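A single chain comes next, written as structure tokens; it is the form predicted on its own.
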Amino acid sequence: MKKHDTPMLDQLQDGPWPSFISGIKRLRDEHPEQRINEMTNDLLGQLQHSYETRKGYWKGGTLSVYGYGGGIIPRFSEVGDKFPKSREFHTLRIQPPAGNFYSTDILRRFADDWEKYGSGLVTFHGQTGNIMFIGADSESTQGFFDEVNEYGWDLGGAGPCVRTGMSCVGSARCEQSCCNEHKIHRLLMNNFTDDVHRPALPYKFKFKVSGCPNDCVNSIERADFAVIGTWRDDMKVEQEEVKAAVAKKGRKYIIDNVITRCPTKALSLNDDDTLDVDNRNCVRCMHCLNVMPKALSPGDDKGITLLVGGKRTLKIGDLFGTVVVPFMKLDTEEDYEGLVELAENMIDFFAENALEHERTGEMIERIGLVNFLEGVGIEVDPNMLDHPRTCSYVRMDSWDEEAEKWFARKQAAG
């Protein structure tokens, strides 16, 4: 095997951070399989004419396993007869757990079952959240979903469907949590697997899942259907703790990174090392809360914020969730079974309403907010928040017309 030349891939492996210009060629180089070597020598051939080029040759197309109609990123190349061992370099993306809980032998057994069909590169995990198998030919992939799927994986979305889920490691390592993230991820995913195995939205649907408002799974900017834990009542405060962390900080370091840096300046630090909270006016940034876990932690009354609507740039550019449920709780299994019928009262307006290729965001900023409401079956609540208010100044001149109008339209819908 002739290796090719890649002098514009190499720079990428001269700076400070692990490339992934590497990792191809450590299985180019070193894997014992030589089917693996070719791939990985001719997907490199093709970056690097890509990078001397400045074009991309991966085309689309169609491709699936049997009783499947997404999960499979095709990838064919437009310059296959220069690479042929690259000429398909097709991506399978399979659902990960709740949570990202995997044991150290599934790893394994998905390793050595990806060498057997594909290129040997794993991605954990995509902009989606699912495990991305990057690298198999039209005739690998039903053997690999094969043999995922016979001990208890499923491949993930692709294309105008419900996409894969994602949830934050949850109340299993965090003391963060307000919710049960992992039941709500899998009673999400379980109801709507049909509409993730087959395409037939306008555009895609994605769910995620945050125990608490840090959000570490981004739902707020990346997901249609955003879960955030979060608490009604009062922040717990441990009076003992934050004396200690005065005394091992320093008050110009507790008030310097913790006082100072409330948003809503609703915290205080008193003559005796004790702190008062303004919980009228704490927004749940969380930040104190990071930085003094063991003083400050959230509220016993728990629940859940949902918001709409998140997304990257697509038509209208990047769109942060709206609240359309400022606090649900989910005490009960009915509590559980109304989120998912809220859920599926979305996902069956966004199937009628939406245009071809529009997110839920891009179709609410299009028809509007009130619209949406009522098309799904919620009220109008004034703590939903597209974003804060930016003017201190609001006209209330002609709020009771329009409250009028608002009930007249109500009590004619019945």
Contents of the next structure:
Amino acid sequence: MKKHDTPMLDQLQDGPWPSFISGIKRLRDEHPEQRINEMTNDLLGQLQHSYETRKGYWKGGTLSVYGYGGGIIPRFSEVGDKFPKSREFHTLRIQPPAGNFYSTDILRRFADDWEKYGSGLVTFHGQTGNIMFIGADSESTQGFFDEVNEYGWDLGGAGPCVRTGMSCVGSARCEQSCCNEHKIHRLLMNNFTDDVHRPALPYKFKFKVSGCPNDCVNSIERADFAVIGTWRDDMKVEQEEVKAAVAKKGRKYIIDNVITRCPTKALSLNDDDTLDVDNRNCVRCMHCLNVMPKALSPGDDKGITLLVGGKRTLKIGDLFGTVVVPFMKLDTEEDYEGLVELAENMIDFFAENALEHERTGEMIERIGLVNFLEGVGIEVDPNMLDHPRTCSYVRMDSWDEEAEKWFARKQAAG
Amino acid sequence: MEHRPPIESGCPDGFQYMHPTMLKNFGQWKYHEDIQPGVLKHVAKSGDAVCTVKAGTQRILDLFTLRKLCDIGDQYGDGYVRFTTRSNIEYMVNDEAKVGPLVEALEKEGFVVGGTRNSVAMLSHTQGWLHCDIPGTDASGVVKSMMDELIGEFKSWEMPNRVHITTSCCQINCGGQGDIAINVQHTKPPKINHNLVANVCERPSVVARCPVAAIRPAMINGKPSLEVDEKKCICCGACYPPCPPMQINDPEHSKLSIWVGGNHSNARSNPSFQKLVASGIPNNPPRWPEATAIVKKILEVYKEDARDWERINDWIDRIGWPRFFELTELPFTKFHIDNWRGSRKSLNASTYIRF
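One more: the block was the form predicted on its own; return the form predicted together with its partner chain.
After this comes the whole thing, all chains and molecules, with the earlier chain placed first.
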């Protein structure tokens, strides 16, 4: 095998951070399997070519495993004549468990199977949240999938479909978690396996679950359906720990870094160095809990807030998610069924009403939040807004009926 | 040929791969401490504790590296790991005494322990020239180059608050929001290969994809194709994925731009999107020194001027944009003033001016 010269890539082997180029070269130079040596050699050749010409040379296509329509990112080289052994270099997207937990045993099993079929390159995880097994030819994708599928792993989403979910470490290790991310994530994803595997929606639909408003998986900015843990009773304050923090860090530090940073001015330091919390005006931003994790904790009456319609740039610009359910308990199986039902209603509505290649947030922008809410059966709530309408150019003939509905709902809620 | 029907098992049950102490104390954690950079100790209400060692890797893992990470986990850890959203590996161990040897073993093999609390976290990145079909630049190479220079900040706690940096190889920006984002910015309309359009592209979909309605069907040299109104075109590249003959990437004119102040957390203020601060930066492999220099300058000023716990967006909210441009010595241009839909909300409608 003639090794490609890679003078530009070689420069990425210097420096203290681990080098992906050194890793690919190990596969080229040290792996016992000739197929892997040749494939990674041509991959390096093509990448060097990209570095020299400042252009990419992969093209997509259509490829899946038997019975599915998606889950694989097909890549065919435009310069395959020069680099024939990596001419087909597809990625299999495999769904991780919620929170991305693995035993070393399962990682070794992946390694052993991937070695039989693929390039030997893998990423934990791609930006959508999948394990990315990078680099298999068209024939090998089925073989690798069959192996891992036998022991409990399945393809994720690719294309206009329900995409692989993401959730934070959550209740498994974090004191701030207010929900069972793992159960929510798995329940939602596995209710929509058909929509994951057979792309038939107007465009992608993403679920993300964060255990608290720190939103470590960026759900408000990236998910069509963002589930975020929160609580509605008083936050817990260990006053002795507050005093200890003041004693350790100083009164000025606590005032400057905790009290005055509260976005709703709900905190006050008492003369005896205990903390006063105006819980009615706390918006659960998490800042004070982050600074003082020993002293402050979420309350006991936990649940979730649901935001809908976050996405990145294409096509109308970045959009944040919008609150559509301010608070929802997730204690009983019925509660969880209610969440799944909401997701079903939204995906059904999205499937019927979104334009081709339009995300949920863009659809809401086009049709207005009220039409979306009516379509999915959610009542309006002032928590959905920053502020009410400012322009008087609006038709409001049924004001009295709508006002009645509000009073009736309030009465029903007690 | 006989095909094996798939088992549609979907998302696997993660509890089977979870460290037993985490499983036992699921939902019952009390607080955590940061023992040293890259090391967390979580204490449960039961009194149980679990220590976590976080390490940065090259993200594009080869089998040798993956097995090495497993070997370290078996020899020095408890055999349980997880990966963070920024692709760091985390080892969980019961016994705090295991932390020292585990950190040492990771560092000996070249992995970088850190990325917790007020550090510069691992850059989150996309696929780039290695695997994407529409990239204007590489991703792994940019990240490797920058992390080589920012490694000291990854391993320490010297920033005012955590810094999330992201990179994206096209203007779809799948790298996500970041305190600092380095993204491709095209500056020329697509170059169209009219011989291929009719066969390769579904023309109505391509027309519909354009955010500014600059594309229309046309007969070019007797062939059905598409034409672009270059005065209207914003050079975003949205037409390129559904229509590869509309090549947007240009070795010379596809530049990098830098955006700051994206923050996904609700802490202190609402989540925020990143804002443009610099553009026209050469896409310069294999090390992209010009982009790295600007990132380092922004970090240096932020480190010097921001208060504890201020993320970059919090800091700029306090000091204002004029001072940001003054301190970072970046030029302020007409391109910083937004003209997209809803843009008037980004203009100053008050007399709040810092003198």
